Every structure is written in structure tokens, then in C-alpha cells.
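To begin, one chain is listed below as C-alpha cells, in the form predicted alone.
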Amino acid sequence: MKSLKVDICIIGGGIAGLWTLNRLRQQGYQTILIENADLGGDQTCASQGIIHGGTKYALTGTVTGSAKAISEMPKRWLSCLKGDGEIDLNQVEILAPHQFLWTENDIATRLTGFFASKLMQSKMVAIKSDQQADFFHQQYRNSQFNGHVYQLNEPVINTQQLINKLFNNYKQSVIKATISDIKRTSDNDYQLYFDGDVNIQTKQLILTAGNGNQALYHKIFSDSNAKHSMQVMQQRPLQMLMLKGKNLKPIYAHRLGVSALPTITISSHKIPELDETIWYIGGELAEKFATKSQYELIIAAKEQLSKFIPWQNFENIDWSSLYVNRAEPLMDKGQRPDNQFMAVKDNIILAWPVKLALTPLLADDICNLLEQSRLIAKNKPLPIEFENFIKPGLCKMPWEKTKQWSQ
């Protein structure tokens, strides 16, 4: 059996791995990444790809940690979207340079404080109803709405488009294998084992591989007597909601309720080939009927939508959903992380990003920690044989991926 040697392994291919191999990698890191299925397979294709700046998660009328924390990533993803950031992701697609926040009368008059203070007066306009976006304008002439709009500076980008840039940018890097044993060195590195002749000897690993990060965990701890007290990773389950039709118009937008967490949060997605437009839905209607079947969320949000948009016509619409389990940290009593997450054991760095948006901060401190470890950035070429090995496909996003759509 042939052992290759590299500096660095990333094991999880969505974009926290991707992300963190391209900063390592411009850093002169010998560095690969493997993931076993697709790339940005299991979370990052499921996401809405919103670059939140923090208004999101301070609905309530307070400024929290995630609030605080989030707060530039829209300004830093942006200028790797023009091609002049940390990251050249000029040739991702921007689905929209803003969103849309709308609300009744009475919940924006008590949350008045919250739109008026300092951290969201760069997020949020206020549009008057002679002003307000296409999606909003029917409402207005009808008179159906008695509330207010708001436009949210912080853009939506193509997922999809987003991992294979990234992948793009140092695919020679990455590789498709399922490790089947890890084990540590008598000099403190790392074996990973797979079938066939190859394995691969390591001096860092790098977990990002989501739900998977629990199970690696084990494996390589697999020895320890504190195997099942070992509980790193927690799941917070969604089932996010799909339409499909030519009547429905793009829309990118949050609808405030009374919980801290928009009742409902749309972005939308042509498929030119069919003349159709998807709508993707998550908020607290994705979060409250987690683990609910999909035609009760199905019956619960033909009545909320059509309460919460009455102009738009969902007659001839095709209805799905798809179940997402986010994994993210370890927190007590299973409370929300507010930021992205790092943690170190033996040479192990595990890593969540634990919102998209995060994923550069997640990335500084694998980077920031490294400068600090034994490791040094050489421009190491890697080894001729990873030309050999077969390429990880990208993921499809979730309408793709379903079949079963209903009316």
C-alpha cells in the first residue's frame, strides 16, 4: 500500500471546506480536500444563499451576538463578487442585490427603536408605497395590505454557482473518496485510510464535513474510553417549502411576524427551459413543522400564503418541500450559536460555519491558528498521484433533486 504525504486535509466538501482550501491554498498550504458525495451536497445547496448582515436575527427589537458578529459579511462577500476580495467569485451569480422585509402596522410600531438604531440604518430603507418594489405594487393599488416595506441590503447569491467557483479555483486539491479508518501516527499525524492501495498521512485535519463531523469524531477517537460522552454536534431540523409556476413573480423578501424569526423568508429561482419560476421557503413555517409530513406543511402554507400575499394568484401552482437537518455545535441546553465555530484537539480542527455568511470569519480562524502551529507555507506541490483520483460531482439543488410535486 502507497502512502501519500500533505501538509493539511480537509475532510467535507460544502462551503466551509471549500472556502477554507482556497484561503490555505493562496497561503502557500500543501492542502486537499475530500468529500465522498458532492460537493455542497447535504447543506450549502439547501440554503437560501442569503449574505445576512444581521436584521434578520435581530428581530425581536435587540441587537444580539449573531446581529453583531454578521454585520459586515454582506460588504466582504460583496467584493469577492466583484472579484477584488479575499476570493475571486466574480462569475457568481447575484440573484439580487437586496431583499425585501414587510410587515403589519402594529408589529413595525412596536419594533420602531429596532429599525431607527445605529447597526440597521445601513440595512434598511424604508419604501413608500409610491416606491415600493413590482412584487409589492399590486397590493398597494388594491388596497389589500395596511402595513410597510422595507428594502434589506444584503444580496442573494447562487449557491450553486458559488461552490463550483470555488471548487473551480483548486480543483487539482480536491478529490472523491469514503475514508474508512483514521489513525494517529507515532509522530503525531494523521492516517487515512481507503479502499484500495492508497492511503493518505496528514499533519492537520480540518473537519467541515457538517452532519458528517460527528461521526469522523468518533472514528478518529475511536479508542477513547470517552467515545460515547463525545457529543460535539447538534441538529436543527427544517423542511423547507417549494412552488413552482409561471404566475409566480421573483421575489426575495421576509415577512416579520411576532417571534424574533421572519414568518416566512422567499427567494426565488428561474428555470428559463420551462418559462418557471420556484419559490424556496423557510422562516419559522420551515422550523415549526420540521418534523411534520410534508402535506400538513403543504395545507398550512396554502392558508398562510394566501393570507400573507392575497394579491399574488397560486391557482395552477405545483407544491413540494424538502427536509434539511442543519447540524451545528454542540450549545447548551441546544440553544442557537450565534457565531461560526472552531475547536481544536490534537491536531484536529472542527469547524461550522454555522450560517453562510460566516463563512470568511469561519476561515480567518483556521488561518489565524495555523500561523500559530508547526505547520509552515511552502508552496508544496502535491503529490502526481492525486491527478489520479476522480473528482467529487457538483450538487443539485433541492427542486432539481425532487420529483414528487403536488397541487
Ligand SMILES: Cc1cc2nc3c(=O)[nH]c(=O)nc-3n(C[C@H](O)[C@H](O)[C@H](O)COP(=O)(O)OP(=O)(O)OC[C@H]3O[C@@H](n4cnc5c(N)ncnc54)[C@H](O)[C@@H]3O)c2cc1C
Given for the second form:
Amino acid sequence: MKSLKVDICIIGGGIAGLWTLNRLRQQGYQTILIENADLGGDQTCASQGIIHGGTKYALTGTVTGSAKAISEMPKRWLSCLKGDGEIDLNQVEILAPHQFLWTENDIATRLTGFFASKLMQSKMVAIKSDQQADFFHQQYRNSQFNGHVYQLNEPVINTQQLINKLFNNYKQSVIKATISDIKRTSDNDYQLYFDGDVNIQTKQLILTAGNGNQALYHKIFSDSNAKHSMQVMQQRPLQMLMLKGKNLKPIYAHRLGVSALPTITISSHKIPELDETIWYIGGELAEKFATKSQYELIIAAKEQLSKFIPWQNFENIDWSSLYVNRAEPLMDKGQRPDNQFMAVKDNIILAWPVKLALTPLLADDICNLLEQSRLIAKNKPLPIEFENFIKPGLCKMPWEKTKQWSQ
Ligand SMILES: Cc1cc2nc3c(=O)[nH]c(=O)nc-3n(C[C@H](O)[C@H](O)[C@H](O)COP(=O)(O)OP(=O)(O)OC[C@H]3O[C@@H](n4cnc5c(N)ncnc54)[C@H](O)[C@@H]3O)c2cc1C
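What I would like now is the form predicted in complex with the named molecule, since the data block earlier showed the form predicted alone; can you produce it?
After this comes the whole thing, all chains and molecules, with the earlier chain placed first.
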């Protein structure tokens, strides 16, 4: 059996793995990334692509530490999207430069403290009724709606193009393979086994496999004598709603209700060849119906949407949904983590970005850690045999995969 040696091996090609690969290769580390399915195919292409700047954290009226950490993210991403940042993303489409946030009058009263907060003032602009753009247009002004609309300076990006760009930057380092086993060697390296007659030996493993991290962790540590718990991950199930139709206008907006989480968050995607638009909807609705049937979600959504968006005509719309789990580090009492997460054990980094938007911070943490490690970045080429591995495909967007639509 042939053993190929490589300094760093990243497992999992979603946003976390691919962004980290780009940063490490830029710095000259000999690195490969192994993906066992489609790149970005689990959470990243199922995400809404919102580059959060912390507003969601502040919906309770208090600005927390995590809101401050995340508040720099839109600026950092935008400089990459312009081609001036740490990674060149200038061909990645910005679907919307900002989003809207709308709320009815009685709810707005509760949020006075939030809107007045200094941090948020710089991010949100109240929209006057004669300035309504796109979604909140003429029909909105003519309707009986009596509330507030704010513009939120957090962009929304095309996640499929993002994954494709990050892959193309360092394509030669990305392979498709299914790992059957991982063993630790006597020099504290790791040996990765696959079906076939090749294995890979690496000095540093980085686990960015999202929902797959738990199984990998178990594979690595299950026969060690360690007394630590094997449970390192929690999952948050969602049922995302999808609407498809010719008379939907592209919108990017959150509707605020009485809880800290927006009732619905809508992002949109055009299907030019069909002249149709997709509304992809998350928020509280997707959490509440995560374990219910698609039929139950659609019935509830029809009622809620016609109440929240009375000026939209929902005739001739196709409805569907996607079940997906968010993968997160295990938290006390299943709380939501606010920040990117990295844990280190025996030359293994276990990582979750927690949010797409936070990935640059996760990659900073990984790069800083490796600077202190035994690895040297010196632009060592990869063994030529890596050229023989096949490349993984690119994720499909949820509505491209969905076959079942109902009216
Ligand atoms: C519905 C939804 C909406 C979201 N919206 C937003 C948003 O608008 N903004 C935001 O900031 N965040 C959002 N998030 C969170 C964000 O999408 C995730 O935090 C982020 O995409 C996670 O990236 P990842 O690379 O860790 O995981 P993933 O994107 O899940 O990638 C993991 C990869 O690892 C691969 N893999 C798994 N097991 C193995 C294995 N054994 N070997 C090799 N490869 C393996 C998988 O095939 C996959 O390609 C959303 C999440 C969801 C689910």
C-alpha cells in the first residue's frame, strides 16, 4: 500500500474547510482538503448567505460581546468581495447589498432601546414611506400596513458561487474520497485509510466536516483510553420554506415579531431560464416546524405570510421545504453558540464556524494556532499522486434539488 505524505489535511469542504484551505495555501503550508460528497453540499449551500453584522444578537435590546465581534464581518467580507481582502472573492455575486427589517407599530415600541443603541445606529437606517424600495413599494404604501421599515447594512451573497471560487483558487489541493479509518502513528501523525491501495499520512488534521465532525471525532478517539466524553456536537434542526413563482419579487428581509428571533427571514434567488423567483425562508418558522411535516409547515406559512405581507399575491405559487440540521459545538443545556468554535487535541483541530459570516474569524484562529505548531510553511509541493484523485462536485442549491412542489 502506498502512503502519501502531506503536512496538513482538512476534512470537509464547506465554507470552513475551503476558506481555511485558501488561507493556509496562501501562507505556504502543504495542505490538502478531502470532501466525501459535494463541496458546500450540506449547510453552506443551504444557508441564506447573510453576512450578519450582529443585529440579530441585539434584538433583545442589549448589545452583547458577540455582537461587537461580529459587527466587523460585513466590512471584512465586502473587501474580499471587491477583491481587496485576504481572499479574492471578486467574482462572487452580492445578491443584495443590504436587507430590510420590518415590524408593525406595536412591536416597534418594544424595540426603542435597540434602535437607539449606538452600535446599531451605524448599521440601520429608517426608511421613509416615500423611499420604499422593491418589496416595500407602491403596493405597500397603498395597503393598510402601519409599521416601520429599516434598512440593515448586512449583505447577502451567492453561496454556490462562493464555494466555487474558493475551490477554484486551490483546486489542485482538493480531492474527493471517503475515509474508512483514521489511526494515530507513533510519531503523533495520522494515517487516513480509504478503499483502495493508497493511504495518506498527515501531521495535522483539521476537522471542518460540519454535521460529519462528530462521526470523525468518534472514529479517531473511540479506541483511545481517554476518559473524555465522545459527544462534542449538537444539532439544531430546521425546516426551511421555499416558494417559487413568477409574481414574487426578490426580497431580502426580516419580519420582527415579539421574540428575539425574526418570525421569518426571506432571501431570494432568480431562476432566469424560467423567469421565476425563489423565496427561501428561515427564522422562527423554520425552527418551530423543524420536526413537523412539510404539509403542516406550508399550511401555517400560508396563513402567516398573508398576514405579514398582505400586499403580496400568493396565487400560482409552488411551495416546498428543506429539512437541514445546523451543526454546532456541544453547549451547556443546548444553548446557541454565539461565536466560531475551535478545540485542539493531539494535532487535531475540531472546528465549526457556527455562522458562515464568522468563518474568517475561525480561519484566523486556526492560522494563529498553526504558527505556534511544529509545521513550517515553505511552499512544499504536493506529492504528484494527488493529481490522480477525482475532484468533488459543487453543491446544488436547495430548490435545484427539490422535486416535490405543491400549490
Ligand atoms: C438553513 C441554514 C441557514 C443558514 N443561514 C446562514 C446565514 O444566512 N448566514 C450565516 O452566517 N450562517 C448561516 N447558517 C450557518 C452556516 O451555513 C454554517 O455555519 C456554515 O455553512 C457551516 O459551514 P461548514 O463548512 O462548517 O459546514 P458544511 O457547509 O456543512 O460543510 C461540511 C462539509 O463536510 C463534508 N463532510 C462531512 N463528513 C465528511 C467526511 N467524513 N469526510 C469528508 N467530508 C465530509 C460535507 O459533505 C460538507 O461538504 C445557516 C445554516 C443553515 C442550516
